[in-house]
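Just the one chain here, the form predicted on its own, laid out as structure tokens.
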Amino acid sequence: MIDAQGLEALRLLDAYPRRGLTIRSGRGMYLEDDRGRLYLDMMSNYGVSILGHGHPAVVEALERQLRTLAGLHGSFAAEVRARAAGALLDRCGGGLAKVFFTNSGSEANEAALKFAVLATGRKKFIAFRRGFHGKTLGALSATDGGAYRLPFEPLLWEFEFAPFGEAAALEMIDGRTAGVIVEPVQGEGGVRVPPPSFLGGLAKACATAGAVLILDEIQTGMGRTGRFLASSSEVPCPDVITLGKGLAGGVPAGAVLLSGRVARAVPRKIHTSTFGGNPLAAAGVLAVLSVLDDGLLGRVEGLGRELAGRLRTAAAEDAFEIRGRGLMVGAEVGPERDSVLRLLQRERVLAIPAGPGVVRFLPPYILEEGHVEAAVRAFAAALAAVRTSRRLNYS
């Protein structure tokens, strides 16, 4: 009999690296496999499941727009919808005015950049390098790294790609820039935080040139770094947020919030999803929203400390690099990175990874510190055999 493994095989593109897991549940900070073993989650799909697996708010809200209306176009107006929005917006503040749903958060950047080029005019885009907007044409577009773009070079309109976190970036920006779009601390490309106020200054030099800061905040919002919004110190007047992974508890969904500025540019139908703000997302984005409250952001600013500390004090004998906010940590191990992600996923932990060389850790914000003592013990452990691995292969 073929377990789901193989019928995937058979069955499914192979478009993703194979982990040797069948999932088939998870609850609470834990995954289990179709064999009975759990599996302490310190990747919560990426960054999805910010509030663990089968949260009873997230579920219960899910579970009775399921029974009430689960799909509606947004040609028709829906409470839950127009409830979502309006909460986002408070949260967000900063004079944002309009929401756009999307499915993701690709879709989210999509749409960003086209209210960009709506609202200026222009179609030249400032990037960043190792900087990761999503692979779609428009987000491949803004996407840094050959092995994504290559194949489908020649992308759209015109970018350029600034060093991340250095003044030269705000150099680039003149009369015919469009937009800059940037993560507030890199994911993808390695979990990298930038200085002090580049974010702000990127903001000055946007404004000064008439051009829309796109700031994707996918993976960095919702919380993930203790505060709702990363970038929320430096930029308190955005132009445009994009939301997604945790934003309705799990059910596929993203988000464009725009000021009133470049809300007013755009038109009726140039842009718009079917699915977009679907009753069902918009469920959870508010069940989502009534459980992120301050002490939640707190118990993850604080336990992301505690994490990256003790992360720190395990990899000290190899002088690795610890970085992140919150609870998105990043451990540059260099190119033994998929040696260690398998090791942890031994010691039935499971990360992610960011970049060629590092290893990502985004749990779910439910987090505890006898979960951290559990992960840094897997993490430790197996730093400790690729050591050992090291002096083996050198003897």
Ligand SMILES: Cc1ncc(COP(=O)(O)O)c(C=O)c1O
Contents of the next structure:
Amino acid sequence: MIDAQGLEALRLLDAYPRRGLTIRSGRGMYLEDDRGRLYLDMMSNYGVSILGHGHPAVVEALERQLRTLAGLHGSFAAEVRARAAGALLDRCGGGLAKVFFTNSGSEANEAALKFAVLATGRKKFIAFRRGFHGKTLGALSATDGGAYRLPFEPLLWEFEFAPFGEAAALEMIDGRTAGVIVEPVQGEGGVRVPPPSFLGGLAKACATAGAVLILDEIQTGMGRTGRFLASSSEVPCPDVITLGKGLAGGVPAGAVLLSGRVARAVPRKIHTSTFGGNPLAAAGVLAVLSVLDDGLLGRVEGLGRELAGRLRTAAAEDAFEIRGRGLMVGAEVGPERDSVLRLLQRERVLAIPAGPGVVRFLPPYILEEGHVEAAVRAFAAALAAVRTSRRLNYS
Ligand SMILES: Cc1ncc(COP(=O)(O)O)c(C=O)c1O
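Same protein, different form: I have the form predicted on its own, so give me the form predicted together with the named molecule.
Zooming out: every chain and molecule, the one shown earlier first.
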């Protein structure tokens, strides 16, 4: 009988790399495959399952909302949506005035770029080398990486790519700039942390030029780095923040948070979405926010430090760089990235790639020390196996 992988290969567009694994269910920190084998989830579905799989608060809230009302267009009001927007604004602080809900991270960035054009009357943007903001046309225009972009060029408006984390970016911001779009820590581009004051510098330069700073916190936000927003210490009063991934407990959702200045520039009806802000997603947002307290964020920071430290020890013999913030950790293993990922999977630990040579760990925040230990043991075993095969190839 043909299995799910075979059927997918026959029926689904061949759009994704294949991991050779059929996943049947998820519980807490583990995913179970179709043969009943358990895998330690160190990637949380590319950063989505921040509370692990089947978190009782999320399941209960979603079940209840599904029975009450799943969908409702934004032209009708829903209490759950209003509460979700309020709770998000409260958590983000810093003078943000309004929320626009979307269905994905890319869509949030699409909206944010349009809002920046409306707020400034300009169409020139600065984005960053190795930056990733999604693959829909607007978000793709801000995404670096020839392979994704080339077949579709020319893309939208005018985008210039600045070196990430360098002061040169500041000089590119001028009176023609509509906006700057930046990840506080680059994710897809290889888990790259900019130097302190980089984001603060961008915020100042944008304010001087009258440009809008779009902080793409789709991967770094919702507590991933140990703070609710990775940018908040440097940019206390942001113009625009985009969120996605774990925002609604696994229900597809994104959000744009806007300052009063930007919000006032967006006319009614110019940008809407049938599904955006549906009550099911709104209930997911409320459930996630109710769990994501300071205690949990503290754990993210502490366990992140422990994970990075132990991975560093495991990688010392190869001198691979380990970097990141909170539970967003990258190991720069170079051309053997795919072998390391495969070997980790053989050890029943799931991580994901980031950039050409980086293995990325984005575990759920419910991670415990024992899981850190197991992941590091598997990583050490994978590196040892790669070393052995390297030696065999040369002998
Ligand atoms: C920083 C960042 N922005 C945007 C996106 C796109 O989000 P989505 O895949 O939900 O459209 C991603 C996805 O990985 C991301 O990491």
